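The form predicted alone is given below as one chain in structure tokens.
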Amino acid sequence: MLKLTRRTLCGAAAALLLYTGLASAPARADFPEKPVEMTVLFGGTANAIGQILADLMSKNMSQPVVAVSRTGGGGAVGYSHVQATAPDGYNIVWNSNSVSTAHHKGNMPFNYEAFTPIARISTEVPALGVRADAGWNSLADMVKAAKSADKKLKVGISGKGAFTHLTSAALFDALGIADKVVYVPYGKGKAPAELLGGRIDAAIQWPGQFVSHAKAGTLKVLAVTSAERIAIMPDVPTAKEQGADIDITMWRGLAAPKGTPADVVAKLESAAKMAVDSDAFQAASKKIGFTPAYMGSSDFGTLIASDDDRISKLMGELGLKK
């Protein structure tokens, strides 16, 4: 027969309360339990479609995206920002190919594999505006000015080693006229106001930021650098039309510290891809002048990798690379 002694019976108590506690105990809350925070490293189109992602991400999760700007370094310090901080999915940064001119530029130390892909969600093609006043209707106007001109031609750019530098650096190659050309950073200035300022003669940028100005007269697009037309300027003929061979496009994205578990870069992948489907981002897209361009994780990480190949090599031969 059995003999319950008083310390069996307060061990077992002790043990029946463990077991209960237990079985009671809520399980841990799924991913995320805590705001996810979206670091935007561009200003401009870059910063207003992070937004509108962040916002639409939002409303497919338990908890918000809340998009923070840190500019600077052509990416480099907001790339720096989120790869130092924990791989748990709750910073993410929203990319692009300045990932990889910013690595090779020298800006930041570590390339596109400290980061986890996400998604791929848009492409937009650079597009090289000048004053309407300037009398160039073609990139061959524009040569024949630079060509003759005393003075080198002043070109806008996000900052040295930058996207926009890259495109612009290939472009003048392309034509010929390199050694005729000066870039100069915005600083905080946005392409058309430094253009109507008279501070610089023509500056890449993303088709949204010219628009409204071309449609009002007082700027004039000569020519987008992408392989074909794009929707939002149909009129404007690509680089390639008018002799320079170049196809260059920007893709944006997101991506997380190296490290980020599977399924919580699985359930970011799925709230992006439903943003990037949804209404209201397809009409983002038409006003803003951007494609939506959705790529899972995995298809996303071999883009950026066969990319940064193609930029490593574009900048060398450009005298670009560090």
The other form holds:
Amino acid sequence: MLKLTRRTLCGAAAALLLYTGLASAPARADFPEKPVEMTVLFGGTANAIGQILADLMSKNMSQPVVAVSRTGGGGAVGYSHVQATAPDGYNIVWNSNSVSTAHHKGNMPFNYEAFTPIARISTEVPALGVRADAGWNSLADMVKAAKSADKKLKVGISGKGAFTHLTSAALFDALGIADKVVYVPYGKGKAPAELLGGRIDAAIQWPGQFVSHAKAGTLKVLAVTSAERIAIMPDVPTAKEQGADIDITMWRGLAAPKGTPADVVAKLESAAKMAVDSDAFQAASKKIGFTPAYMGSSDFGTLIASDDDRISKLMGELGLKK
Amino acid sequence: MEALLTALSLAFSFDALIAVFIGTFIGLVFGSIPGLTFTVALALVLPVTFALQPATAIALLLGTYIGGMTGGSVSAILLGIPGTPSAAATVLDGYPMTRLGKASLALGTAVAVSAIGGLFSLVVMMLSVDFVAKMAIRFGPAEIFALVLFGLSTICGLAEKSLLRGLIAGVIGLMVMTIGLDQLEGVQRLTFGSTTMLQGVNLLVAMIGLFAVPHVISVFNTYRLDRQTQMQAADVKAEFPSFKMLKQHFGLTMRCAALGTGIGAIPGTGGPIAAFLAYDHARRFSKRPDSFGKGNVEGVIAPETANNSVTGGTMIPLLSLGIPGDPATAIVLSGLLIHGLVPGPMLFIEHPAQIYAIYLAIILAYIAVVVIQFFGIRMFVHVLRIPPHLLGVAIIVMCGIGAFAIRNSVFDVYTMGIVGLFGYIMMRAGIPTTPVILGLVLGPTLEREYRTAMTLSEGKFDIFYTSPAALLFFGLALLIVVLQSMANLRPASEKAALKEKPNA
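Return the form predicted together with its partner chain of this protein as a structure block, the form predicted alone having already been given.
Now the full complex is given, and it begins with the chain already shown.
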């Protein structure tokens, strides 16, 4: 019995040595030689889109892309994991503007420059919803009511320092009623239900959370914060159309640790492009409520840098920057 | 009617039937192995559903969810280690039953009442989804805070020997959950500037550590001291609950099912709270409250009915409002979204066939649970034939894997070890474990709802005493604390009276 155990152990050890020996053999020429791990930072929509993207990218590469969830710390936990891995393209992150918010809140010692951008994949636009029985049909109605009321307007967001908070702050600042607003943070997509329950007056959330209630006539979406109207809610005017000069869109994309070779990035970039262009991805976007928005590596890098600058300023104004 | 027929053909298609069955099986396996949880099972199953038809995909996800919920009781009863947080209350009387040689009776009862509880909540959901959703919306942060406080008051009944030790344990649980990034402001707490600490202590990881590690340490310790491999129970014959016995406890089962459904419908609460409240209810209204914790079958019936009736309850806010009640339903929600089923009031109007298919999948999943467990229990009880020290090795390995798999983080494996050692020290110090679990489960909700309520009221306390529902729960919590304190004081004063007499 003992003998057998020892022999098995030796065999296992030999196999392990052989395996590690093979794995460490330098062969970058034919990327990828093993599965690529895509770190997902959040649950919900982020996880759903990430899973679909990984599934579709796998079809365009010789090795699968595996979505692995590493949540926590407003994205900081997942970013830190990927940032510390070897820059060989086998560890990539399903990122978003959270790379800027996590850093400027002081939860992450490095910023976006620790990553090489691969491609932007999609965008999501925050929307402002109110109760239908409030009788407000435009931002102007809401502003008028807020100015004349002696109570402050309660606005539901996803968390202090979250993207929805920054968007709200920018919007209400542009509307000139920043001092008449109280932000109430709710996690787990509870804000629309709280709005229905009458405990808050408005909520800035993602369009997908409002669609069903808006169709049912219980909630009304007053504005989206992008420069142009969005496909999932074509009848909802932008804030810009209503005189509030803002243009805020959240993007999601892929990035690898800094120093990843250009040819490896190019391979991932083209696999991502094929995935975004596929019918399956376009169909999923309509169901989940996001916009496919492919952008190549270099343009994406410029966008991340300019957005980081804006977010840094905004968080400074809100006193959230550390 | 047409929708129902379409749903019937969807739910009873060959693919969907197989999917429900496979899902339930996977859920049962993951739920019953200590360390592996059905949240992990759901995360693994989700990518598989992409390629499936919506009805088949939903059948697979719901099967996994329901199988996992019932599977959690298996390891709770056989090993004293809950497979899911919802099964933590089942340990209290389920494990003592195993030690009395009634393992299969406890398991059989758990399966039977789980199915009854689950189907009860489903019926409530089918009949009154609109009404319940409207009621659930009225539960704001202040009301949920009061409800959670009521849940926390059950610590009094779970404190075992001394109330003080129970309270110490509860506070430890509450404190551990403050580690990491705070939920509302995103401020770091007790992280010592380390990024890994930002993720905080995961509830499942802490629970695995708290139950499994001390168990394994004490098993090894016993083995080291006397080298005897004692079987946990010599008699492992399969004995199933009789209809007579189930009928005898029908009233309790129904009350716990109603409680579970109600709590499940309130977003942000969930299985563990329902299970503990149900357990406390059963003990308080029992004719023999002393027999609880020593293998009373009512102590298995109450939490198992309640945690499974939560499954139907959570479907209400999930489907009608799009709010997931716990991490497991959050994955179910992703599955629905990917297949184009956007939760909300319009889901019931635009996709009635899919809604009926969901109902049918739940019924089929419970049938699958009963069928699989009818054979499964006969096999599971043989685990007790394995020498405990060998079983201990297997348990600790599974727990290590399980802790890692929850968030793919090595940090969680270390956390499990540290929490486990701490749990062992507490066990030796005579501090009960269950109140720690209550603190862990309820702490984050308690804090979040309190702070959200205070944000809403702009710092005024009137939000708590102007709401009738909140007042009701505050009153109940107070009642439990007062009753328990009186019960604790009475024996002491009686003893004092006895002592005084001879002196007089």
